[in-house]
Every structure is written in C-alpha cells, then in structure tokens.
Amino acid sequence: MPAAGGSANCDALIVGGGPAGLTGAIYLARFRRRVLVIDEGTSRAASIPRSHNVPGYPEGVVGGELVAAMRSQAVRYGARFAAGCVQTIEADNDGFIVRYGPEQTRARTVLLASGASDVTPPMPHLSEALRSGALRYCPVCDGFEVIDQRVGVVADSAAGIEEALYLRHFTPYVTIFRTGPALAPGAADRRRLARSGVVLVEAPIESIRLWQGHVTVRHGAGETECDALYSALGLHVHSELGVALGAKVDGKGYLVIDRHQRTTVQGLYAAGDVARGLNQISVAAGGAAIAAAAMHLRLGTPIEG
C-alpha cells in the first residue's frame, strides 16, 4: 500500500494483532474510522492452551480461537489487515509514516499494541510443555490451575522470590530454582521464604526435562520433580518503535501512558503488554477500548479519502 501524496491512507494504524490491537480495531472500525492493523502473527495470547479467566467463557477459551474470533469481528466492521513487521514509524505533519516490509503507509494516529515476549527457561520441548501446562508464565492468569500441586519457579533475580511467595497462596509445595549466582537472597528474604514454606535450592540448575507431563529439574547432585514449572525470567517489552519516536518508558521498559492511553508523543497511543505490567487479556482489551475512544475524539470529523 504505497503512500499517496501527503494524505493519510488510514485514520488509525494499529501495530499488533493480539487482544489489545484487535479490540482497538473493533472499536475504531465501529466508530467508522479507516483502520489498518499490521500483524506479525506472534501474539502471546495465541499461544495460550486455554485461558480460564477471560470473562464470558465459563469453560475457558483457547488463545488462538479467541484471537481468531476477535479478528473476524474486526473484519466484519471494516478493519483491514496486513501481514508484516513494522520497521519504522516517523512523525510527519499531522500524522505518521509507517514502513513495514517493502510497504509504507500514512496514518493520522497510531496505536502500539506490540506486546511483549517471555524470556524462556533453558529447557527442551518448550511448546509441548506450554501446551500441556507443565510450563507456565503467569500465576495471575492460572495460579488457580496449580492448586496443591508441586510447583517450581525458575528465577534469576529477586522477582522470582516475589513470584514464589505469590504462588504460595495456591499451593504449599513451592520450590525456587536458580539459573545462576545472580539470585542471591539476603537474610531477610531467606526468612520470608522459610516462614512461607518455600524451598530455595542452592545449587544452580543443570538441566530441565519434560517427561509424561511433569518437569524434572536437575541441580547439583540432586533433582526435583514438579507438576508445573513457572518461568520468572521476565519479559522483553516491545516498545522500541515508541522509543524511536521519542516516547518515554518506565524502568521496566513499558511505554508511559496517561489515563487516555496516550504516550508522550502526540497522536501515538499504546495498550496491552507494551504499556501495562499486569499482563492480562482483559486489561489489554480495556486499555485498547480507552485508547480507541480517545483516538476517535482526537481524529474529529472524518476526512474523506
């Protein structure tokens, strides 16, 4: 889609086709805006085996099915989609020039819903482990599913201690495994873990293997079997496009937004995992709805094109 002169090809361009981007597309299309979603096809939500905390799905919903249904809904109201990875976004007069692959387009506003990606633990068969529930990333999402199970936490920083203590609410059988010497709890943290009954394995992880739905972690001369293993190795927040435009980020790399989901760059909005630390589908959708409403008001009277 080549850019035509100085006029915008769309009112709103959305980067990312996960729950945040698709919610924004649905809202903006129903606001009768010209919407283009550029989707690389790597939404974290699409990889969820089954989510049980999305409102309206009492039996849970497969992540890929939810994403497909939301995309179909956006298309129904006129949103357009292009496959690709956005390389650059540049401010240009009353909008932005967006380049993706060999294409470029102009947009009056942009919603960054580029998300984040999990830092994976050092283990084989990651996809199989995730699909079976042996490997998990989000205790907020699925702590309920590991009630009274043997749970391990792979950690390389103090964040792993907090995650282990959080999981202790769901099960009394929690063990922290260290990837290396970077995680060295002080006396206060060791007392907190001991009071909560969380086991800290001192020897670093040597290997992790998946077998018959369980995970075995080898450490030093011993090994521990877990029903589920949580990775507390963090996230890579995909905020680079915003940063390149001059948008501010916080200490964890999330784009700084106001209550209307506006970044510090005029006309640039953000929603979902790129802008919030609580990485939840419902939070992403809610943020995108707020962003879309604000974008609609900013756009004012539609420009015929």
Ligand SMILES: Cc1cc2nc3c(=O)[nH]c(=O)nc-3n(C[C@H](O)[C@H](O)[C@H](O)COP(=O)(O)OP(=O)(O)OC[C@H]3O[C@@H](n4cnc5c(N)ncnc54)[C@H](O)[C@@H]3O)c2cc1C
The other form holds:
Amino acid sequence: MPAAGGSANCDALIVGGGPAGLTGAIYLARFRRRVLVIDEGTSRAASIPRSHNVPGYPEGVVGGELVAAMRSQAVRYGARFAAGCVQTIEADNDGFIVRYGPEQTRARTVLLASGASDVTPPMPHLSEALRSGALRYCPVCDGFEVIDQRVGVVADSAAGIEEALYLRHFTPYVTIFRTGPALAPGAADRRRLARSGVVLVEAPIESIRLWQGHVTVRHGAGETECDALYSALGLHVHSELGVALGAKVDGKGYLVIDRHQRTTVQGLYAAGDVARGLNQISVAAGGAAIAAAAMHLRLGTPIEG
Ligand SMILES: Cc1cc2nc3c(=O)[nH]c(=O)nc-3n(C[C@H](O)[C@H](O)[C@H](O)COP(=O)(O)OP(=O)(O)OC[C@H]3O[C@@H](n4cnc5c(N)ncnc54)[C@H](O)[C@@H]3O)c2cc1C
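Please give the other form, namely the form predicted in complex with the ligand, since only the form predicted on its own has been shown so far.
Whole complex next, starting from this chain.
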C-alpha cells in the first residue's frame, strides 16, 4: 500500500466517472492539474438508452456512448483513472487521504461526483424495460417522448402526485399506481388530480409486468396497460463520503453547495446528482465546470509558493 503521508499524489481527486466527474476531469486536466478519477462504473447516464435533451446531439445520444466519449476526452489531456469504490475520505492537514480497495492516495482537493441511484419498482426484466422506454425515471428528461401516450406513475409518497401532475402537461392519459397505503392523498390533492384528469388507482399494486413493449399493472381486481411507466419512488443520493467528513446535506440528502460548488468542508467540492439541483446531464457538467474552475484557483500557482 502506498504511503499516505508526504506530498499529495494528485491535485484533484474525483469520486465518480459520470458526466459530472468526467467534466471535472476534462477541465482540471486542461488546467494542467494532476487528476485521478476513481469510479465504480454505475453511472446513471450510462443507462440512458438514448437522450434527446443533451445539447449538440439533434438525433439524440446513447448514454453509454456519451460517457465513453467524455472519458476519452479526459484521458487525452492526462487525467488518470482507477476502477473501484472509494470507501473513506479523511481530512489531512491541507488535503485529504482517500482510500479505495487496497489502495490509498493523498489529494489536495476532492470533487465528489458520486451521483445517486434510482429506487427501482418491483418488476422483473428491469433492464429490458429501461432499454425499450417502457420504464422511465425522469419526466424532465423524456416527458417529450411520451406525448399523448398512456402513462403510469408508480408512487409511494406525495412526490408521485407531483410527478403525475407534471406528466399531465405531456399527455392526458396519466394513472397513479400505489405500492402500498403510504400514499394517502388528502382532499385538496384529490381535487387537483380530478381537475387534471389524473386517475388514482386505490388498490395497491399486485404485480407489474412487461409484455410486448408495454407495461401491465395488476391491482385489486383489475389491470391497466401503459405505454410507459414512470417510477416516482425516489433516489438514494450518494453523499455518505461527504457526510462522514462533516459536509452539510439538505432534507433530501443532497450535499449543500455554494455558487462555486463548494461543500461546507474546505477543499471538498460537489457536482451532479449528489449535489442540490436539477438531476440533469447539462447541470452535472455545468456544476463540475464551475467546481473545476474554483478548485484550480484554490490550488494556486507555483509562483505563489
Ligand atoms: C433512465 C435514465 C434516463 C435519464 N435520461 C436523461 C436525459 O435524457 N437527459 C438528462 O440530462 N439526464 C438524464 N438522466 C439523468 C442523468 O443520467 C443524471 O443526471 C447524470 O447521470 C448525473 O451525472 P453524475 O455524474 O452526477 O452521476 P452518475 O452519472 O450517476 O455518475 C456517478 C458515478 O459515481 C460512481 N460512484 C458513486 N459512488 C462511488 C464511490 N464511492 N467510489 C467510486 N465511484 C463511485 C458511480 O459508480 C457512477 O459511475 C437520466 C437518468 C436515468 C436513470
């Protein structure tokens, strides 16, 4: 195991190789900083069958291809990569000691770009459903793709009501399915749903299955077929490494950042789905660009001594 003490092995260590981490790596490598990206390889972006709202791709872009292109751009400018899971980050004098697998390294600054993961609905053939567009997670991303389709929303909280009303902008055929009794809308919410023509199925979901590119939801005595099913079951935000260092999170678990993407811990920055903000590729990339510029300034120049 390499020694942890002494001078830092890198100027900027980046946790996560999705759009946020890779944008940070491209910028920092081009700022002539020593960059190490450690990535477990579970980017949400890599699971997108084809995104149509990433600027610059009028025909859309396959998520995995976008991530691969960003990574090769970072490599071209000298960013180094290691596959693995960062287990701990400890503050150490002016920097951090980062442990991953059997390795450890010292870094002067850290960008947390560890993203989030979706809570999946209880159904078989998840990957196939995702690939075909029968299962979706993000109406901001792809509401346009379900215009006038029969859309279902799997919900276990009031967030599902808001997601259903949001989707109503794209299609008049929206139905909410409940995973259990936890979602119990009050009279005001029921009126909002009724006014918008959103159907709320009272009986809880018994099963969800994928059949010939459609999703069939079984509930009580009936079943409903949908062209697309959105999961509104939420996200698990990967902010634990920041929390362990003492960084503040908001009520949903997102790292609190300022306008330079600084967390509340000196030298620790955050961008993408792990930080407060809209969960989007452009936002992840924009946030990481801001973070990288601020990290570069913090790192200073050799002339400053
Ligand atoms: C099905 C789907 C469709 C979507 N469609 C769109 C779309 O069309 N347009 C759009 O703008 N957005 C879309 N999104 C959202 C978009 O994918 C995310 O906003 C984006 O990926 C966030 O980038 P990120 O770099 O923050 O996180 P991610 O892309 O999730 O990358 C985080 C990386 O960090 C790694 N990691 C986490 N913890 C550790 C650790 N401890 N050590 C090492 N590595 C770690 C993970 O393995 C992962 O590789 C979609 C999401 C999904 C799930």
